[in-house]
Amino acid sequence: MAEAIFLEQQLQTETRVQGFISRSHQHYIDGNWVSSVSGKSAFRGKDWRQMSPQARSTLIWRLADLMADHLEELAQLDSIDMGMPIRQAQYGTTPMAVDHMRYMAGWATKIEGETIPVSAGNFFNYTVRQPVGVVGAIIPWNFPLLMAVWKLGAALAAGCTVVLKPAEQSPLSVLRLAELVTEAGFPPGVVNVVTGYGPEAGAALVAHPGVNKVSFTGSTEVGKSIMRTAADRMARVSMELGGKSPNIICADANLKRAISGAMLGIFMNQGEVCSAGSRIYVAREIYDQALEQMGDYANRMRVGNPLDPKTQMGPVVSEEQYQRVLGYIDSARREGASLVAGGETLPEAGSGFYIKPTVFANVTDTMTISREEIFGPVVAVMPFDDLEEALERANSSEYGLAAGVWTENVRTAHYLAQNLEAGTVWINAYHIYDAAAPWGGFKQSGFGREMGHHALELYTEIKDVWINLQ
């Protein structure tokens, strides 16, 4: 009974996403579906940023509910848009995107300024964090509904009213979640979506004299030209970019987890993560054995259709991401790199740009597979002497997004936790994220946190008031 019970429920969720699917989609501008947007659209909020923050809480938290209520519709859309395996985003990605919202309810009621005893003279200072104002949020592909999350929570709890722009290849449960916001009763004007090319909607998001701040997530040649366009005027900006992330195995690792977690690190969402750990560092006594596991894990791993539960991992999100990563493994080929594991394509897998999970050895620091973002399935993996080494070569890279770390030592483990050049690192794990814990990178990895209550800084502006009182 259970069974059938659940195979009609799956039954429902398939029409529904499918109907969804085939019905055209346009804009989402002030509470209404619209098939253009004009320069001169006014995103309205003053309604929003009156609001109590108790209301405010409330509505986002009956947004998430919703997204909870359709969590199946949700991950589905992830999943058939860009590639996502279905169990990574209904277990995964789709809940963590529920609980992030959650989250930032919570802090809508918290948002707190301080008073300050000044020795000015007799006056009583004070300040309040008020919303930046309208947010143009730049959506990447690899994690649709997740990362439209991270910024639309922090935002809303703020107050600021959202313009949400999703990437031309995955935009379905962005628009999917934009017709719960109306569901859950949000003032029209709070929450827009629009739709279209980086270089033509995204560009004009940028450059809108209506929008305070900008908040993107992606690659970080295009984080460089969108601070240029915001920087004309002034407007605020972060940005969570690019990585090289290294991974890096010591002699006294759990090597089996070690191994496990390393392989997580690079071929979860097929290696289309910013925090890939796509450069392993392995101890030199036990690189051998590792180098081996490793290409053993990659060959086990099925690759396939991303709907099917049993799929570890699915196709690249499109054709271009698909030549850009075979252009990656045929350059380190060129480059004198050894093939371990992959280095090939699947068509035997159906209709879909996929290609095996793939290891590489006989990697040197100045190959281009050391040193540029892949968003792939592809892994470098070098021998290290000692820790001064692994360091300054994990260190070596223009970018600081995130590191992994294998040791038994907590003495070890807290040196290179301290010494890593990253915004986040990893003991003995690897993509563990929580909505409390801040995210953001060093260096050309961008900068500004998402998550956390240390998000909620990129959407306030610090007022300070002075009263007189002589």
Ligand code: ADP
Contents of the next structure:
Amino acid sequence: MAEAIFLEQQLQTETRVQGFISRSHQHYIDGNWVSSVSGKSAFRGKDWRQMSPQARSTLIWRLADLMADHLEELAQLDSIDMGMPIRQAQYGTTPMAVDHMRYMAGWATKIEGETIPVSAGNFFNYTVRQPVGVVGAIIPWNFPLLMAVWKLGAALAAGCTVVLKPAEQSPLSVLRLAELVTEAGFPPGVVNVVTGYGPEAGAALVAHPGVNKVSFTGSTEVGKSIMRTAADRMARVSMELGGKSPNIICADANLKRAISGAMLGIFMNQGEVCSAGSRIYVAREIYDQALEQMGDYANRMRVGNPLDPKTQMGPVVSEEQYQRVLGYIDSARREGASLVAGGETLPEAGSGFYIKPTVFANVTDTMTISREEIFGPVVAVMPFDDLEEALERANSSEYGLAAGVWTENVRTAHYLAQNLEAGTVWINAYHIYDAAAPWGGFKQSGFGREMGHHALELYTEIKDVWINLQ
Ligand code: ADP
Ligand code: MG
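Moving from the form predicted on its own to the form predicted together with the named molecule:
Whole complex next, starting from this chain.
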């Protein structure tokens, strides 16, 4: 009986999702759906910043509740749009998006200043944190809803208004979210969505004089071009960019956990994750054994229709990405790496850009696949002889987003945690995220931290006030 009800609900959701997809969608500006965006659209920031923190918090929380009510629908939209396995969307990213909104709703009432004991005279000196203004938020296609929410939650809590540009490959869940924004009762213009291609819609948003801050998640190359444009008017920027994250498996690691953690680290979301653990360094004494187990793991993974609950890896997002990833696989072959698993497409899976989980051995530090971000299900596995060597090679990347370490030795764990050049270090874990834990990169992986209270710094300016008491 319970199962019948569940299936019935499932079917209703699927019908709703199909209905949503088959409709044509427009931009969401000032609370209206419009076919074009005029340069003068007023983002009514004043109503929002003057609203009491409590009232703002309540609205953000209400949006989170609506997201939770529509969780299955939002999960299906992301899965259909970009190939994320439905189980991951249902139990991972969509619930995380809801948690994130709730966490940030709480912060709306807790953004405080300080009183400062100045020595310059008889003054009362205090700071306030004020919203930075209109935020242009540009997000990638790999976690459409979650990336939108990482930016929206903190910006709204801080009292900013937002113009959100989803990636052209995967706008559906964000467009549905905009409908929920209306339903939640936000004042018009607080949340706006502009769809379109990067060099057009994205670039126009970055260049717009009314945008005070650009919050970007995407490729390092586009991040740099956005910084150049923003520099002209000193618009604030924060950047969450690419990665080539190392995952170090020490000889004393719990190998079973390390293997499954490292495989999740690379193959989650088809490897289309900025923090994918795409360089695995394994202690030489366990290298052969680890490689064999990784090959088995990759070969056993169920690749297929992302809406099938049994699927562990879906297709990559687009033909462009498919060709890019296959190009990297070819480069590895040409440069002399040996294939341990995968390396080919999955034509029998029907339509869709399916690439098998791919493991390469005999990879040198200079090969293309050990240097460049692939953003696909391809991993390089390399042996190391001692810890210093592993550390040096792990750090010899222009990126510095995340790193993983597998060891049972507490000294090794802390030593590597201290010395790895990465914004996040996971010890005996990988791909763990929490709304309360700051996230962002070192080096060319960007700057600024999303999540945690650190995210509020991205969306506030500090004002210092002097009152003469003399
Ligand atoms: P990818 O190449 O993996 O799609 P991008 O960095 O190109 O990653 O895209 C991330 C986001 O940046 C997308 O929303 C995209 O539309 C946008 N974008 C791409 N090019 C530009 C640009 N020149 N200016 C502003 N936004 C851009
Ligand atoms: Mg691009």
